[in-house]
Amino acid sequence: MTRVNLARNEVLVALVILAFCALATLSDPGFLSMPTLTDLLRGGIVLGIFAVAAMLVLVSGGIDVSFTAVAAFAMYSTTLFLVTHAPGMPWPLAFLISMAIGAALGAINGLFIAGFGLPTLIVTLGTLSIFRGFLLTFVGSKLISNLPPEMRAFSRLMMLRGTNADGSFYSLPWAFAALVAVVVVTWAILHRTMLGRSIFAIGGSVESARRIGVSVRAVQFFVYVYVGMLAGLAGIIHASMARVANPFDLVGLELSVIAAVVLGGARLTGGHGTLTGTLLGVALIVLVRNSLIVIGIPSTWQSVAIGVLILVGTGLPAWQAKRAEARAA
């Protein structure tokens, strides 16, 4: 009989998700229903894209806290451009513009980190403030509620919709396909290309990677450009689904995103991380954010619950690893 490996974060997170769903179902028998499932999937689209980007950075041995500012900048400036100059532009082109703006801002991070060798946390903390300050000072600080028709049309594209027997409505937008595409492309990069193996290598040891011929600067630069591009995509999807471009949105989500990635098993020291674990971490964070009240816990405890999950999710495997080392000694 195969034993469940509780030292793996993915297993722990999956067990916590099952326990949370069991508790929620006992409190509300209607919890496990199609409307709840589609609501959770919808809530995980933007968070999931952010988490995949954050995982890639952690695997490379760095950390990025500026991706939400990049997303807000790309989302708002793209929407403002469309409203002012090209209201009829098709939504795929609008998405490409937002992703290009995100990639350009990510390249600024990459320039300082890969080009000048500065610490990733310091650089991205600085650019978080710069991007946000520049956006609010020079681009705009007012809500844009009259989105271009194509962005509104995208938000209405549904891959699934219907009504339950009790009359409750459910739907899943095609925006969810963007998260699936991001996961597939990132998986292919990490596990089917030399570039992916180089990302894991520099996350494990930069010096060792350099000695075996990895171009550390080029790989780091790619990582931050790719993360910026994903942030631009997440930003424009967020604006389309919310049907409003708010320059004050998104910034502040960093804690939840990094929590999801760390819960999924990515190491802050680099070199390790899985997409399966990251998506399970996202599922748990979305469950906690959206469903605490169902099991009788006030929503004001959300941050406390996320903090406890991070401590347990990272602390238990570390404790088990130390016990294993002690037994082997």
Contents of the next structure:
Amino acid sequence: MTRVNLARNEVLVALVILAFCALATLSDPGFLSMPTLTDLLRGGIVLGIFAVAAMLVLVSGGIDVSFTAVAAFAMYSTTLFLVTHAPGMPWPLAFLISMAIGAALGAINGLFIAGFGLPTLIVTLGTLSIFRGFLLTFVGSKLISNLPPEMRAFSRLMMLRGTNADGSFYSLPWAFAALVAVVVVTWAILHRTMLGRSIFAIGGSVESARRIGVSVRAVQFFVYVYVGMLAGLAGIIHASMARVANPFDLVGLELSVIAAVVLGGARLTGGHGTLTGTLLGVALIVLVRNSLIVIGIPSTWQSVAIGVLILVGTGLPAWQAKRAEARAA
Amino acid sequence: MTGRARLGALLAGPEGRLAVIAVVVFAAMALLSPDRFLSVQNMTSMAFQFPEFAILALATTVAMLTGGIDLSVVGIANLSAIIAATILTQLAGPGVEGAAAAGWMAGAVAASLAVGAVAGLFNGVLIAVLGLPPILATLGSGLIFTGIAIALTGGSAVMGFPPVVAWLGNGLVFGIPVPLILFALLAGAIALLLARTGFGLKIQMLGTNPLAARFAAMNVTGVLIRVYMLSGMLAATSGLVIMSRANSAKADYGSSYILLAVLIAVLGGVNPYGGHGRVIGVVLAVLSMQFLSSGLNMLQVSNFARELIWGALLIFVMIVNSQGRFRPARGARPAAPPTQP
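Based on the form predicted alone presented above, generate the structure block for the form predicted together with its partner chain.
Starting with the chain above, the whole complex follows.
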């Protein structure tokens, strides 16, 4: 019989999610319903894509705080281009443009990190200001609320729609499929390619990876370009679903996303991280954000709750590792 | 020494390069906008503006010297300011004057420093005793401190202070702004602490090589806890200055300062992996940022462009400093940096 391993964050987070849902159902029986589920899934799309990207960077042993600025930049400049020059462009093309812009900005991070060997936190803190400053100074700082028709059309594509018993509508947009695709592609890269092994290897130990012949610079460069590309995708999805391109959106989310990823078991020291854990971490954060009030905690305590979750989620494994180390010594 | 060799020696260290940057920025701004940038009014307004985030930068600097980071400084600053503000508005009231006002003010300052120390103790225990990575511990605790501040106030500003409060952020002593004096005293004290005391030496040893520090029988846990308490109390001081200048306290004041504080510390030559950094570098970085910021403001450059320029400056300085200095190998800490030529 396999014992439930509490030391694993995935298990811990899953248990907390179950307990949270149980509590919420007790205080409001209407909690367990299709509208709640679709709300949570919809709320998890953009956060989930960001989290998968952030997880990949953590696995490679780095940290990226600039991805929200990349997303805002790619989203806003793509929308502006479409509105002013190509209003009729089909949405898949618009998505590709946004992803390409994101990849290009990611390449700038990659250049500083892989090329010059600068610490990743400092570089991405710097590029966060640069990308955001450039966007707001030179591209634009006004809301675009009349999105091009194709982006509006995308937001109306529904996978699922229906009416609840009490007459409320619920729906799940096709945008959710983008998160699924991102998860599948990232899983394949991490677990079915040499590149994926190399990412884990340099996250575990740069020096060892280098000695077994991994091209550390190339792998790091790929990681930051890929993250930029995912950020571009998340950005354009966010704008389409919100039906507005707001250049001030998204930036500020980066630390919550990283918190969700670490909650799911990825380690800041690199080499460790799973997609399951990441998605569970996202689910927990979205759940706490959307439904704290259902279990009777006023929303003013929301950030305390998320802070406590981060400390407990990272504290338990850290404490266990420390005890194991003390026993071994 | 020839002039060229002297210049070379000056440019060899990060502090020297930063001093050159500060002078160049000052000169450039003075040339571009002489009548306004060099005016007495601009000089005083700069002296009032920078101490609040400069003190936060000192707080992040001490944490960074140990190889950690303190992302909760803004949360601590706002929470301790709100506690002080609550004492001043609920207990003292806006009407008090004279000795009573000074007494309440002293009490409020003591209370906010105590909040800073307790918050720092909390961070220190998370990091040193429980072994959480400093980024995550202070990210989580920062959310908690901000969250408590929101819960206490419902998210609105606390205001209605007795007039004595304004002195801390807006007063002059012999024509010198009080916040500037406060910053100078704190910067001097931290510089002395780092250079002249055993505790300062321990902080830098710990940052250079934690394992060696442990083998040298250093009480690593105790040192780390005291460092984060110091960082918390510095953050609380900054919170008091912000409170006095804004004449109110609120849970979300200075939210952009966290990035700015880290940026200034790194710009000032503090090694983000720990061990190396000097207060003079942080002071020079603060001055460069303030000259740049005020100058660009006078040239009517937008806030967003300033953000762009700050980020670019950070990366530029990092590239220059990194030539042979940082080895960002994860897991392994960088070897001792080569001695300055």
